[in-house]
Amino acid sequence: MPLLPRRFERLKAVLNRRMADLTVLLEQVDKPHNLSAILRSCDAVGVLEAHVVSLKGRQATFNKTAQGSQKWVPLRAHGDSAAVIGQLKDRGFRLYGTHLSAQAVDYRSCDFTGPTAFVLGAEKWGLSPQTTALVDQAIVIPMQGMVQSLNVSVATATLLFEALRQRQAAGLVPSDGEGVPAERYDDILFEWAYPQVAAWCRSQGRPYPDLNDEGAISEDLPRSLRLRC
């Protein structure tokens, strides 16, 4: 079925509000329920993509909690925390790690209006010592009760929505695509609109076709592929 113009406009409206300078890095957070809930929060806030370092032999999986959000927020898998932390720092991100320590500060005292990455570990053991040493600032979410921490998906949502609140107050939430790198915008929009065609183009090593103003593909495709659009 061809993409309806109103669906195309909805995809553009969502992409126009995405923020490439806000992300999360999850270390050994492998439970499908937690991963699904975290990606759902990322989508709700406007995160462009997230990152995960899984236990060896584990692969990220999702359940119905995600509500399909994994289609809209790619979860980039990495084999080593130090490597992805280095990549994020090279891109100008400041990393905030959830870690209960003497150096940790109340998350509400931090400025999340610049490029921000929240680093969270599994509930059972938290962040690894090497990752804790690499983050720029340890943060905590103050607790009033007997327990010392929130569920990791709840903690992620709390931090992301605080970042969104700060950016809204500062007038920094994108509305016209300025939060997405210009060189990536058209490709992401095409992948959202035509995921099967995008996969075929990648397998053929060819660029994505252009889209017209209503979201229709502007060139002829193989008949078998057109039937899947």
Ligand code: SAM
Contents of the next structure:
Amino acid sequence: MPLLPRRFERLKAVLNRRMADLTVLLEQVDKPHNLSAILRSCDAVGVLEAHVVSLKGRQATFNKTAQGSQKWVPLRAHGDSAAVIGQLKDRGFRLYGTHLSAQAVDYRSCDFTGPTAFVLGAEKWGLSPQTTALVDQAIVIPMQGMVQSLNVSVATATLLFEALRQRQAAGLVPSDGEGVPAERYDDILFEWAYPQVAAWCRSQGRPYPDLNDEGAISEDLPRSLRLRC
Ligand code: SAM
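Mind pulling up the form predicted in complex with the ligand next to the form predicted on its own we just looked at?
Following is the full complex, with the preceding chain placed first.
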């Protein structure tokens, strides 16, 4: 089935609003319904990609709560919190660690318009002490009730939508692809439009073909592959 031009326009419109400078780092969050709900919120807000440090040997899995959002927001897996925190800092991110302590500041008093990574902790234990020591700022969503904490996916959504609100108010939400690194834009669009062809190209070690203005592949592909487009 050829990609319909309308579908291609929609993919482009969504990618044009993605923000590479807003992300989440999940430390040992591994319940499929939480990971799924978090990626769904990332997609809704316009996060380009998310990160997870899982328990050894655990692979992130999703359920129908995700509504397919794992296709649109890759969850990058890392073996070690300190390493990914270092990488994000090198890329200019300010890391906000969620922490239910008196030292944490109310998230609404922070400025999330710059490169921002929210660091969320495990369902049971919260953030590890090592990670808490490495983040730039501890933040909390103030609670009014009897229960001490929110579900981690709810906390993530609350923070992401506050970041989006601040960026909208400051006129900083991308609309024309400027939030995606220019050198990655075409590849991401191709992967969204033709995931199977993209996987085949990667397996062959060859670059993705160009797309024309209507999103059609402007190159001859093996017949078996064309049938799957
Ligand atoms: N007993 C854990 C603790 O003391 O951190 C509770 C973990 S909570 C269920 C799971 C994660 O959700 C937390 O690590 C944090 O990332 C996020 N979270 C939950 N409630 C929050 C709140 N009020 N403010 C900020 N983050 C919160």
